[in-house]
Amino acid sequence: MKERVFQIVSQVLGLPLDQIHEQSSPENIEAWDSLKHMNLILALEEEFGVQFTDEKIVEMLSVKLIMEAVEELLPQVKNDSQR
């Protein structure tokens, strides 16, 4: 999952994969503006088949926080698909 998140961040922000790390955020990546953030959220939702709440989207301001948010929703997706 970590590699998939890193790849999506790299693709959406247009940065080489080796420049992405868990502490990457809008504060240390100039290209990470509000529009790119929404593109990132949409790409993550499509890749993982999840949907983030508005509150969660606002909180997802680093790669580490993004990975935590995805992990929180992945068990829910698994449980929903078993019903």
Contents of the next structure:
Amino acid sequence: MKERVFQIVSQVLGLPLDQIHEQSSPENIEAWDSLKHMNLILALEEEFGVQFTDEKIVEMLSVKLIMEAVEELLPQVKNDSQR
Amino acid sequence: MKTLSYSQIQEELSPEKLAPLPPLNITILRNITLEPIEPYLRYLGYQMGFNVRTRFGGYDRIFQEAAGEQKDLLNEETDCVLIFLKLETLSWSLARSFPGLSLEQIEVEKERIQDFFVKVLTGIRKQTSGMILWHGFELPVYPALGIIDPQRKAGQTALIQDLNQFLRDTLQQQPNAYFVDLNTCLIRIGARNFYDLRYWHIGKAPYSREALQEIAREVFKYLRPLKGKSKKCLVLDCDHVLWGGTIGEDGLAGIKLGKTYPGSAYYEFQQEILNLYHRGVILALCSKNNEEEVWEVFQKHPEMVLQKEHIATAQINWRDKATNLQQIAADLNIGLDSLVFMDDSDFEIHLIRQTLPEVTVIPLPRDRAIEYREILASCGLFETLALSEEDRNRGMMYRAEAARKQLQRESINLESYYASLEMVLEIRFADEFSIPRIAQLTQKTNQFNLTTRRYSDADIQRLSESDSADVIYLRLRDRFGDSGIVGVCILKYEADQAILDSFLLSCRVLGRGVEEAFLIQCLKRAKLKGSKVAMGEYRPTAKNGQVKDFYLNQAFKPVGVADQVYSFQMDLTTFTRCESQFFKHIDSEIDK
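Switch from the form predicted alone to the form predicted together with its partner chain and give that structure.
Everything in the complex follows now, all chains and molecules, and the chain you saw is the first one.
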């Protein structure tokens, strides 16, 4: 799951994969503006077949927070990654 | 049609693939957040063979952009301007607080909006002659007055319909400007899937990805004919496509076709095909059957909607379908990329995709015959920007062409064959009735086209009014019927030179001396205008190889080659050629 999130963040923001970290956020990535954030959310929803609430969307402002939000909606993925 | 994900699109669209394609410049003016539509526009453009470049006007700055505030947003490079004007942003009161308004307040708002339409449209037109696609207002999903709303002339729904009607009328007065009905997109998807309320609140982006994809598809229905990429011919398989079952095994009484289930799926599909025929699409058959059995269905089955007379040409035999499709394209004198092939067999679909990638292929899943009609109606491949008389009569004209070929086989001497056609040429300057067809010909003609310059209605209008240019058209009639306007020549006059800016003919009238007579007429016109030299150009494209030597064959002298453009000239001071004698009549207003 982590890999897929990194992949999408890299693709949507147009940055090489090795520049994406768990701490990556709009604070330290210039390309991550509000429009890109919208694209990011929609791409994540497509990839994982989930839907975030509006409150969650405005909070998901780092790769780490994104992964937590996805995990919340996909408990089985969480179990897989712990195994 | 399948929905593409953002990732899939990104993977498809690499800069290396896009770079060599011609640009398609789209400017988007909007009062909502609409940036997420961009990947869909780029993807659909790529599928059509273009590198889409989008420019967005500022958020809610439509009026300012129309006034020319932002340079480089609108200019002669702009192919198309998309306008998205959401009522919620433009007039909160009409959109969301309607029941509290007095009749006077409604009237004031209505007039303000109508004034806005006119000013914005005029402002955009001043900056570009590109296509304008204005998306009308969506109807309210829950009308403001509830069930009373549809009863009232002054209801919210009626008011929005009035505004859309006004917009439609205003756009119609402008060349190359069209009303796009967002409500058709909305009803296809349904309001619960069309809107994404989360991003409406977070970022004033109202539409879901599914909606944006559907809207982008709708936009490309206009861009396809604009760029001359509409398909011309629908090629159909027979068994399991035009009727259920196999005629060779089930027999005339056993195949499924009629007004009741299960034959109704095929009956409705045939009706949709016939509708396309009446919109100017050429129909052809390509099937593996015994030919006489197929025609027996056409002649004897009481529920056949399609008749033999609707079919321009057919390849019904046991050869491979790739060969047959090539034969169909050759018979009709059109390119393989003008064909759409529909078949239920995975084998045939795969074969054509592999061997003839230019042909557009639409698979018909045999177990979903009830969807055939929908699949055809939604494809958006055959759109035209106007419906001309030529479109309506095209099927008839192609049948006439087949009859001419029959006569050609019977005649031996070509001159006497041409004379037997009783051809009448009508040569005229462009006028208000012919301008749309002339523009259409410049957009659609690929093969017999010396320069392949594409012009809009507005371009042709301007050229025809200019003192330093002539727009001339050719209309052809013969004993088999009226082919309509089939040739265009644009002459531009500079000093003592006449430049053949465009010279093109529809392929179905070639090979009977018409091209030569038309050129001679145009050269006579140039001479009358006082030009001493006529300059011709050949600009090679992937499709116009057949006219490479046209000017040479017409006794022009080669001048040279520069930037892939071959130039030719003809001394008009000594030019005295006459048209061949085999025409019944040449009715010209340009040579006197």
